[in-house]
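Let's start with one chain on its own, the form predicted alone, as structure tokens.
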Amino acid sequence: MRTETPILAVRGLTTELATEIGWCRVVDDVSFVLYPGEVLGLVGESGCGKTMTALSILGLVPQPQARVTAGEVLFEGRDLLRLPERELRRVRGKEIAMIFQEPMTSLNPVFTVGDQIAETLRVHEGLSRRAARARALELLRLVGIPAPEERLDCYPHELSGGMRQRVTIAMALSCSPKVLLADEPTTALDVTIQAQILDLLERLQAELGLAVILITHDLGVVAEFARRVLVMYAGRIVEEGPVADIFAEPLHPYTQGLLASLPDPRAEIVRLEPIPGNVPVPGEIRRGCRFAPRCRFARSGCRDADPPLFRRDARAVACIRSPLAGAPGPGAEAAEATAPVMP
């Protein structure tokens, strides 16, 4: 376990969502910390509340649709639900800065990408017009744009796809911020494109010494850049742990489904075992393990009550027939509930 001062630190984070029949958590209780330099990978299916996490962090859920309703999210002490919006301001985008999924939803189609970056210069860091520009150009340089003094002056439905992608790192890392929240930063992009994204992304996080949130559903991302994964399922983190250890020894039904879906490349023959069903939506989920009608180990007792996160040394995982948990002991029942759901 690490002794270190955690950089951020989210505890008991909950966000609920307007719906049809009425607020419901898409964020439920979730605590995390982040240490600096760590890159920490968070992955789960669409819908489990990865997106809203990171906004819930950064202020950003959309209102009145939304609302943060508990927690504390404390960056170097300071916790940022409670700051006022003009402090937080100060924060985000300086401090902590996020690159979302798509960047044509992020950036401005009206402005060229150089007035981009230089706004955001020009508002946190206080330079000119003449410095900010500059600035920009060095920034392209940085993130690999090719001929950056032309594709300064380009508007975003000029670049393609990864050029566009480069310019959001470009923006997010301007101010030289010490948290980088990177929401499916590859999602929209070819294979080849999102290998360049998580190579550039790689190579500044170590050159910068940024601490950074990878949020994915695609777990051969995490394997390759982070080091320590939490795994997010309707909402709540089911488990918890350095990527090493969970891809040896996945504690979870959820997260052995997850790991069991992915393809082997030594096989002659590739067979993949789907996960059955879907994540619940915002007022679908009832009482017990949230997992447990997808489950093929669940049993009454899983229906009972919500388990919470049973801890042991750097694992953590949500089941009750967990190792962790004190249950169930060895023999059939403890090889049945731990080994990994595989074809």
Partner chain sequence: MTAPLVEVEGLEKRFELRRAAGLRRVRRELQAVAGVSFAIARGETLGLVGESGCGKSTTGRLLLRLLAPSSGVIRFDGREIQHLSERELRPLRRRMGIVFQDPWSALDPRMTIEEIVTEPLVVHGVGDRASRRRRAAALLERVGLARIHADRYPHEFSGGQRQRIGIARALALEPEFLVCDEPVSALDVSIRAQILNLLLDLQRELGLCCLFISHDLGVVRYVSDRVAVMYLGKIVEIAPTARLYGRPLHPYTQALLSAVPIPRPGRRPRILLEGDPPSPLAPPPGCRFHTRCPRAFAPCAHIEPELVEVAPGHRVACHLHTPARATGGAA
Contents of the next structure:
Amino acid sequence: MRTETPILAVRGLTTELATEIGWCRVVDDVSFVLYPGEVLGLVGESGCGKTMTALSILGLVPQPQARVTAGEVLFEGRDLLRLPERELRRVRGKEIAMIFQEPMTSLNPVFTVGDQIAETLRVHEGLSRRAARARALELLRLVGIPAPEERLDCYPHELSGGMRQRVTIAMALSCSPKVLLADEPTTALDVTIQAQILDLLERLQAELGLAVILITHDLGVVAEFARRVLVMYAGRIVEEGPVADIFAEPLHPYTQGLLASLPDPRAEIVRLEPIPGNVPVPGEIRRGCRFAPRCRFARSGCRDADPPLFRRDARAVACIRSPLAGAPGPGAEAAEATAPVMP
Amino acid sequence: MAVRAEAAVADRAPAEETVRRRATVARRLLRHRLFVVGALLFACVLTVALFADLLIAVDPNRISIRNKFKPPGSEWLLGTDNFGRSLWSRVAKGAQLSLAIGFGVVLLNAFFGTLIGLLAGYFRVLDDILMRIMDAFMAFPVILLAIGIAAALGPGSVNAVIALAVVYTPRTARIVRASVLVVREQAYVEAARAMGAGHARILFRHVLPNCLAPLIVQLTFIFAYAVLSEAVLSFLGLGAEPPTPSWGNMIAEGRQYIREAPWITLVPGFALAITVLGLNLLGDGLRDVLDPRLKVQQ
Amino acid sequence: MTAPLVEVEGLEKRFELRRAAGLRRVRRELQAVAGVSFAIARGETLGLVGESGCGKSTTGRLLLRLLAPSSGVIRFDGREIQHLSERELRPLRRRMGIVFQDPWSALDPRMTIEEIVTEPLVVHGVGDRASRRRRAAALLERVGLARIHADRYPHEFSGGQRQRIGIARALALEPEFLVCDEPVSALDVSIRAQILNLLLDLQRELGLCCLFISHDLGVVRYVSDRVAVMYLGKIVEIAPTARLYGRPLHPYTQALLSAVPIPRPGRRPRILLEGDPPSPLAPPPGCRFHTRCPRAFAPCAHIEPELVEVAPGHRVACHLHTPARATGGAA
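Having seen the form predicted alone, I'd like the form predicted together with its partner chain now, please.
After this comes the whole thing, all chains and molecules, with the earlier chain placed first.
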């Protein structure tokens, strides 16, 4: 276990979404910590709650269709979930920044790129118009935009997808945040552009000592970029551990299944082994382990109770079959960390 | 073998789900409060129109000078006008006329608007010509154009229907065309082409059914506009010819006596307001529920 | 190799873009496909990879004649079809099928699954109602769905299930040639493998000739016998799968392969390409890749490299691999 103090600690986070059949938990008792300067990967398929987790952290869940019903998000000793909107707004952008999959959604089409970056700087940092523009230029240069002087006066639609994502990264970094939430930052981009953006993020992360939560469905991106991984399924974290361990020896049948169903361009694969069944939609979750209906190892015990995250050292897994399940050891602490926090 | 196993899991989708989803449009409409209010208002007007002959005791055109300017009360439910005719009878018969005209306009308008919209949206060569003609129509204020056409055709309910159908057709055509432009780009239309389906099949089996939702919403509003505009035409003497009661000519006739007997104008005015309000709420509700573009993300 | 079922030569497609500039209309030409030649044998799957806007989907649609080519020859079973009218194409359409990328827009939301799957039969007047119903049940079963699904509507199904329905529809008329246009890129990872395995099984079982279009190099490797790499409307490299992935020769292929993040931890050298792909409205002269190529040299900016065979079945369009005499003239 690391002795460092985490920069961000999420405990028992639970978020519900309004559906036709009532409120459904899309983030269910999620707990994890983020250490300064680390890249934490959050992987999962569509609807697993990974984006909702990020939005919950920043208090950005779409209202009134969604609501955070339990948990705490500790950032520098403050619980973000209980912060008044005004103070939260100061944290958002300045201390914790977020970038999204589709850069166009975070860029305003009627303002130039330079104006948008400068705007953030003037609001959060109180810079003068001229200083803000100079800093914007510096930021564009930092994110590797060629001919930044000209780009400053471009409108978002005049830029390519990769350039736009660079601009949103520049905006996110404008106030030197400590934490960056990157939600599928490269999913909308072509492979060669994705490689550029990942390279950029990697460089900036190292240079600026950022702590990054990288949310993605792409295990490849996680493997290359993150140091620690959380695997989410149907609103819960089912596995956690250092990236090397998880890819070398996945413990949860879901993680194993995901890895076995990936066609690798650098290896001859005779037959992929898919996970049977469908990705659950919110509200469909039944009793017991959420993955049990699709799990080939499922046994009767799996359908009785939702397994907690069994923890040993840096690894954790929510599966009663796993070798960690029998271990007492530091499990007490784990139990505390995963216990639901009632408001 | 693997395929079988997957199929088995796929089958576990609960059977009751189908039933639930199918009922969902009706249920969502019923849960839409304003839609229900609109539906009730419109249902009232419709009931009065359908059963007008049973509901009225006095002939709407029976003149009784002795009873003129009677205010609403126990003797005369909604009062009488300057000729002593029963306003309740006249308003009820007027509802019949208004709704009949509304339905007539909607039917004609739906037919031509859909046809033009489908052709313009689907066959791009026709688009420019058809839509420029529609634009030309839309360049005139609706009511002035309606008055112009109605004046050219001469007074009468049928002519009013024609005039109103003509002026509202460009709107419907544009709505349909806009949907067609979206639907024609869908992969299922391309799939139909790829399997060798002809234009007729693609248009009527795939494109049209998928354009219906916004069309229905639009037609509800057209109905409301038609009822309102018919009243305007009648008010100006271009709609139903007196003594046939129509809300528009009732308002026109009562205008002179608005100080002494305001109910003569207020009664048909109120009927008109209820009908238009009901239809608009109905349309809003339908739009919220049917129009996928405005559907709340699930 | 047997006689190819599908063959294209010098295939080109230009789209005219009209944009209002003041009162004038500016016409610009977008060259989506710029002279592409290849053949696919019966029972063979050709993978077509490239990034967005490289013209791979347009190529697929040209082969099916959903689009008319600007020039070039398309042969289907030995017959030239590039100039055929929609009516003349109708009988050929029975022998071709397509599977789409987006399972949400590929199925008409107002039709039941049975109506969707049997529509090709209805269009071509195959069988009566009862026999079509039986066929639908058999098709659904084959793609891993149940008979009871036949009377439901598309919105009741997940993305993976819809893709199965789309496949069933494409196979309804037992086509010989199937174009799969990014059939799994809209699906979740765990579902993707299910659909890939299904397509692979069907392709082998039915001896289908397939054009498999995808931006995902891993997916293409898994399903294809041969792979063609497209860049800005041209094929830059084409080779048997094992050879292309084992010994990629074109710098673009190499960069693409090295750029894909793979789910194995650890650093590995990556070839980073500079900048964005140029706009197909104004493709660069010479080799279209030279603006981003880490190994570009003198002739690249002026002379367009030909696609030449460097090994049996392995063709590449790059001056690094062109015999000296081809480049010698200009150098």
